[in-house]
Structure formats: C-alpha cells, structure tokens
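As a starting point, one isolated chain is supplied in structure tokens, in the form predicted alone.
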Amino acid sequence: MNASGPDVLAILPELLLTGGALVLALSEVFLRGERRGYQPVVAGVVSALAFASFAANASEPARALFGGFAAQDGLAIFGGATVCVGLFLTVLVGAGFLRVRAAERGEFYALLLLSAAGMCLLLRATDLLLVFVAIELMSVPTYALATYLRTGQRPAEAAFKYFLLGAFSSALFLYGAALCYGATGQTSLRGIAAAGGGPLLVAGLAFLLAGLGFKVAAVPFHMWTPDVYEGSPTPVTTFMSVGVKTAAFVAMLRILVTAFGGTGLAGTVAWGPVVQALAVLTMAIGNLFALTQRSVKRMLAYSSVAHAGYLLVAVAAAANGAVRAEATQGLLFYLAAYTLTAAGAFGAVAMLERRSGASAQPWDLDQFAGLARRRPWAAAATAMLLLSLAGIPPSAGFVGKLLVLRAAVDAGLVPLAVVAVLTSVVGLYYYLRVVVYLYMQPPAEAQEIPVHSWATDAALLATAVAVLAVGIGPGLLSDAATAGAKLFGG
C-alpha cells in the first residue's frame, strides 16, 4: 500500500479524531481532582474540527488513496461530516448527562473519537480487509461504551449481547471477505467486480450482508438492538444509533454497488431482490414491535429498526443503475435527517432520565406526561422531533422519506414503496402516542421539574429547529446529497 502526502492530507479528519482521543486518554492520568468540564469542550472542538476538513474537500474531484485500499468522494465527505454532527450532538448530550452522575472521565469521550474515526474510515474504505480493520475500530469502542456506567445489571447485559453478537457478525463478515477472495482472488471492490462470479461469490455475498445487517440493525440481525439501546447510557445509545448506521449503510452500498453492481460477471449477481425482502422484513418488525412498547427509549430502538427498513430501500433502489445516482441521494439525505432527528429525540430522553428522583423505569410514558407544562419549549422540540421521526411535513424526516420512496417507484419498485408508506402509518400510532403523553395527560403527583443542563438543552434545541429548517428549505441539504451522490458515481 502507497502512501503519500496528498493521501495522508486526505485522512486528516481521522487523524484529528485520533490525535483528540489520545489527548484525552493520556491527559485523565495528570487529572487528581473531580472537575472534568474541559474534556467535552476538547471533543466538541475535535468533531468540529473534523467536520470543517470534510467540508473543506467537498468540492475535490473523486481520487483513489493509498492505491486503492481507500477512497476520497462523495460518500466518504458527505458520510464523514454527518457522523462529524452525530458526534458533536452525543457529547452535548452526553456532558450534562455525565455531570449529574459524577461519571465523566476522559475514557469516554476519548472512546468516542475512536469509534467516530473507525467510521470515517469505514466510509472511505474500498477494500475487504480495510473495510473489516475500521468495522472493528468502529465497533470496540462502542462495546466497552455500552457499559461504561457499570452501575446495576442492564449496562452489563446490554454489553455483553453487543460484544457477542457484534463478534459474531465479524466473524460472518470476515468469512464473507475470505470466500469472495477464494472466488476472484481478490480484496478490492474493483478487483471483485472485474472478476469471475459463481456460487462462491453468491456465498461470499451472503456473508458480507449478514455481517453488515447486524451492524445496520435490519431484521433478521436485529435482536440486540432494543437490549442494548436500553440498557446503554443513553448519550452512548445516541451515538449508535446515529453514527453506526450511517456508516455501516454507506459501507453496504459501496460494496454492493462498486463489486457487485458493475457489468462483470461479479454484477450478474441478483442482490436486489434479497435487499428488498429485507427492508419489507425491517420496515414491518420495526413498526410493529415498536407499538407495543411502553418505554419509549425502547420504543425508539424499534424505532431505529424500522428506520434501516426505510433505508434498504434506498439501497434496494440502486440495484438499477438508471437511479443509482437518485438512490444514493436518497440515502445520504436520509441519513443525514436521521442523525438530526434522533440525536435530539435520545436527547429529550436523556434530559429527562437525569431527574434527581428518577424511577426504576426513567423511559416509561408516564415520565413524559405532562412535560408542556412544566418545560414548554422542551415538548415543543420533543414532538417536533418525533413528527420528524414520523414521516410529518414540514419536517426533514418527511423529506428524506419523500426522496427514498421517490427512487423507488423509479426504480420499479412500486411495491416496495407502497410497504414503505403503509408502515409508515403504523409508525404515526407510537409517535403521536408520546406527543399525546407530552401535551394531553396530567403529569404525576410527584413528579420533578427536569434538571437544567445547557448542553442537552442546547442539543435538543438545535436539531428541533434544525429538521423544521431543513423540512421546510431542503435545498442545501439536498444539494449536498446530490453532490456526494454525483461525486461517488465518478
């Protein structure tokens, strides 16, 4: 592998990413007192940095690096900046949540940036063996993250579900890469696509979507999500929520669309199809299991369940190479509204948890009845949030909705879109629930006014009015997304 410097220059935002979890890893063993307060400043100034060197390459020509292991396009920047913006709202969320609990060390937001910078590498990666290297890098982080609070018996469950099974599917992934090898000879995407088919590789294939569908939470790769969501610490729930899924799905469609998309016998496979039975799987699980829930943190994992459906999708439309470009539009737009809209809704449960005389159950509905009376403006941005959530304009949950269906019925898929629609009908029923709960039902009796945190406060704040923004002038946004989707095309 070559690397020069323009190569190096082009990783920048991981370098940065690194460089910020080293200096807060080491910077914890000079640290004697309890005051901590500079540490999510450190890693609010990092993903911002990160984020700056993304944009800063927008408008650079798509190029191969270290001759070819990794590339620098539209999936990667437009990718990298929206997990940038995911990691910048964690922290937010995560410092006040912290601070109440007398929990903060360096440990955690350093572990952040580690995992950040797997996933922006995993969104450049073209090659089978770097793409395993950054899911690991991504993945480590997040287990030891999962039970980083160690306080009762949910932190240590939820852990060891997501070690296991996230093993497992790097084990399936890496059994995928090894048969795709023995089939073509070859690691790179390229290199798969320019040779040979056969069972081998339809194997090999099988694998590889195994492993990223545990990663993507898509049915039926899901069961840990709703375990782990729940008994992570909330600003780490956020985290996967947002950052794993917009890397994992940018890694799936790079790989299905560079080796498996092409015009080579390597393209002759049929992967549309088992992608489209997923996402009917997801979008319908997701929807319905998610009715049944009264927690709404878990009712949110679901959620999220529901929302890779809507996604796969996105990927299942770009099967046909006519809107492959309008496809990845879709998806990248999705993602990006995604992260917005979920960042804040975890936000507004992690606001609410840090009540001083929270219950044994801080995410049932009845912790959410009657918040407009008590914090006006925090309802206001929850149910802005999960009307988002729901598909509901103006919102950009509604926008990214509008263009990933778009793509679908261009791409023949009009049965696919319809499913789509109809579970999303399905999901109005638990959102609206909420909303109803926050504006409808007379909080209890004993209830606290939520502890005040400028940081959650902030988060929850900026992405309500960020998706009201974007629901109402997509533009940027939108051109943003057909840029990268233009840019990875080339």
Contents of the next structure:
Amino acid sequence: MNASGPDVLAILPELLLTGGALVLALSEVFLRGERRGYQPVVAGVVSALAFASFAANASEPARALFGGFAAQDGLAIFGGATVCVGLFLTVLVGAGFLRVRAAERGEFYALLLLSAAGMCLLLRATDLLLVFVAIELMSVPTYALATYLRTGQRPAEAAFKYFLLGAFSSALFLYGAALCYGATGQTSLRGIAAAGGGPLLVAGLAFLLAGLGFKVAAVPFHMWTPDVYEGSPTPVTTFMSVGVKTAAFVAMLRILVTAFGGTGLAGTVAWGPVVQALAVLTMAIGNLFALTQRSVKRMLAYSSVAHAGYLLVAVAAAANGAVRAEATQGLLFYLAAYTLTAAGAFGAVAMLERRSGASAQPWDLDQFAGLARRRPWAAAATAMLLLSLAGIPPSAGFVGKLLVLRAAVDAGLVPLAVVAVLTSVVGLYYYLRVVVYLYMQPPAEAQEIPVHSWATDAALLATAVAVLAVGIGPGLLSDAATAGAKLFGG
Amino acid sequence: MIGAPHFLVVAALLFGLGLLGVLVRRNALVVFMSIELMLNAANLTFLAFARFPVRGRPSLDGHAIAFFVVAVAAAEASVGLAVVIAAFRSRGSINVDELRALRN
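Rather than the form predicted alone that you just supplied, could I have the structure of the form predicted in complex with its partner chain?
Below: every chain and molecule of the assembly, starting with the one above.
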C-alpha cells in the first residue's frame, strides 16, 4: 500500500475535520478565557470547508485510493457532503443549546468533528478492515458525546446503553468480517466479490448485516434507539440521527452491492429477501410505537426507526441489478432529505426543551402547545419539517419517499411498496398531532418559555426553507443524487 | 496435526461464550468483558485463517488486522469505562437491569 499525493488530497475533507478537532481540543487546553463563542464558529467553518472540498471533487471520475482500501466516487462525495451539512446543522443547534445551559466546551465540537471524519471515511471505505476502523472512529466519539451533559441520570444511562450495544454490534461486525476473510482470503470488497462463496461467506454476511443493523437501527436491532435518542443531549441526538444514519446506510449499501451484488459466486447470496423482511418489520414497529409517545423527542426517535425502514426498502431494491442506480439515487436523496428534516425537527425539540431538569417529561407535547401564538415563524418552520417527515407534498420528504417507492416498484417489490405507503399513513397521525398542538392548543400552565437563540432559530428556518425548496424544485438535489449513485466498481 | 479447525472451533466457542455473556449477565463490567471476548474470538479467527487459509497461500493480512483490532479495542475500552463510571456516579449501580430512567 502506498499513499500517493493525489490520494492524500482526495481525503482532504477528513484531514480538515481531524485538524479542526485537534485545534478545538487544544484551544480548550490553552485558551483559558471564559469566552467560548469562537468554538462553534471554528466548527462551522471547518464543516463548511469540508463540504466545499467534497463539492469541488464532485466531477472527478471514480477511482480507488490507497491501493483499494478506499474509493473516491459519487457515493463517497454525495454522502460526505450530506454528513457535512448534518454536522453544520448540529453545530448550529448545539451552539444555542449549550449556551443556554452554560455548558460550552471545546471537546463537544472536537468530538463532533472527529466522529464526522470517521463517517466520511466510512462512506468511502472499500475494505472490511477500513470499514471496521471507520465505524469505530465514528462511534467512539458519539459514546462520549452521549454522556456530555453529566447532570442527571438520563445522559449517563443513554451513553451506557449506547456504548454496550455499539461495542456489541462492532464485535458482531468484526466476527462477520473474519468469516468473510476466511471464506475468500480477502478483506477488500471487490476481492470478496471476485472470490468464491460457500456457507462460511453466508454466515459472515449474516454477522455483517447484524452489526450494521444495529448502527442503522433496523428492527430487531433497534431496542437501544428510543432510550439513547431520548437520553442524549438533543444536539447529540441530532447528530446521531443524521450523521450516523447516513454513513451506516451508505456503508451497508456499498458492502452489499460491491461484495455481494456482483456476478461472481459471492453475488449468489440472496440478501434481498432478508433486507425486505427487515424493512417491513422496521417500518411497522417504528411507526406503531411512535403512535403512543407523548414525549416528542421519543416520538422522533421511533420515527427515525421508521425512516430506517423506508431506507431499507431502497437497499432491498438495490439487490436487483437492473434498478440498482435508481435505488441508490433514491437512497441518497432520501438520506439528504432526512438529514435536513430531522436536523431541523430535533432543533425544534432543543429549542422547546424544558430546562428545569427534575421534570419527568422535558419534551412533553405540552411544551409545543400554542407555539404559533408566541413565535409564529418557529411554529411554521416546525410544522413544515413535520410535514416533510410525514411525507406530505410539497416537501423534500415526499420526493424522497416517491423516489424510493418508484425504485421498489421498478424492482418488482410491489408488496413492499404497499407496506411502505400504509405505514406512512399511520405516521401521519403522530406527526400531525404535534402540528395540532402547535396551532390549535392553548399554551399549557406549566410551560417554560423557550430562550431565544439565533443559532437554533437559523437552523430551524434554514432547514424548513430548504425542505420546502427541495420539495418544490427537487431537480438540483436529485441530479446530484443521480451523479452520486455511481459506485466505484459497483 | 493441529490445523485451522482447532483454532476456528476455539474461536467460535469463545465468541459464543461472549455472546451468551452479553445476553445473560447483568453486571455492566462482565458484559463489557464478554464483548472483549467476542472481539478476541474474531481476532483468533483472523489469525487462524491467515495461517491456514481455505484457499490461496498464507498471507499477513489477518495478522495486520489483529493489531488494528487490538488498538481500536483499547480506545473503545478507555471511553467505555469512563461511560460506565459516569453511569455508576449517577446511579450508584452498574447493573444493566436497574437502568430504567428511560422507559416508554
């Protein structure tokens, strides 16, 4: 393996993110002043720079990096740009959230940037070893972030569960990788595709899928999701739901398509039906459990499980070689749309969160009641984001669902598409219930008035406008997703 | 002659024990140790396949991967134990079943 100059240049976004993380971590040590307003600015600028360096490479032809360990292709670039947008929005949400709670620290942003660097690496990893290392680089900082606010029992408990299940899923993934290595003598995805199959490889794929299933929160590997999402500080939840989901789904697609989707012996492993079953379960369970939640944050956690189900539909459609490009485009578009929407929705949760910590329900629906009277713009933006999550036109979420369902129908998975439509009808109820509280309920007695933070407001308004704009004119984003659907060696 | 099957069976047993430990044991530290057992089982599998490959010649890939895994597991353990300490400070217990501040 030799690292040539162009290869190092290709991972410039990862280097920028890592460098930014080091600067922030060191600034916390050496600049002892109380003024920490520069930290979110540094983190925001670094994520914008990383986004720009992804965008600058958008027209490059796909190629292998570092002797086949990684790739520079559409998937890596589109996914990386999405992660950077999610990171930027998380920084905006976090800046407001931490200032209100007087908990600004450099390590918060440093850990965010490090985790984002891991995500960008995971997006381009084409070797099971690099996939494993990148998953860990992505996850270990998020374990620490989940326990960032150490007051109260919830964050500690959330981090605890996240860590144990995350480490468990990594171990499953690694054992799967070991079995694949044994069956084929290869760890690179293309090497596995070219080598033979056999029962050992099937067992390996099963473990790989289980490990990735935990990361993307697919049923039956979703048990941690509601607890961890609810207990973690809201900006961290934002980051988990947008960044981790994007990176893990792209990695899952890349592994399945590149290593097990070819025409070689490994390509004969029929993973499509397994992913279909996971998708049905995930859509059904996620939507049904979200119905009964009064805590908006927990509702959004189950909604994130449900959205993982729709994304799995796209992955299942990608099993069919003829519609693979279409399914990949749908997946990428959906991920980008979900990143914008979920970041905004969790931003709204962060804005309205009750700050007196002893309360049993800091994210109760009552906190959302009557927001339209006090802050009409924030209420309108939140309503727009919820409509996008529900998949109502004109919104980015609607176009994303449309693309995914089209790919599923073209792949001949009509029953799966029907289940997706039916479960999203169930979803309407719990999303619209929040809108009803926003507009038609009087403010509750025990309500806390949210503190005004321009950063959180900016994130909320920007995502709402972007979601609406993409919903009305999806051309630009869908063209980018089409360009992104070109896998290296896929 | 000791060959690949011996190592693979030991690794599979270790992995199974780890899996069982994660699912059955309630003490967080024991659960964490079980996870480490699973990681080491995967390492042993990598090494066995590198030394006695099913097809092709012995390669050093598996050996190199084992080093990566050891390094990553150390990083994970350092963060993980800190998280366990944070949980212990707030709850006074590291029993997995007693963590129930977050429920439906």
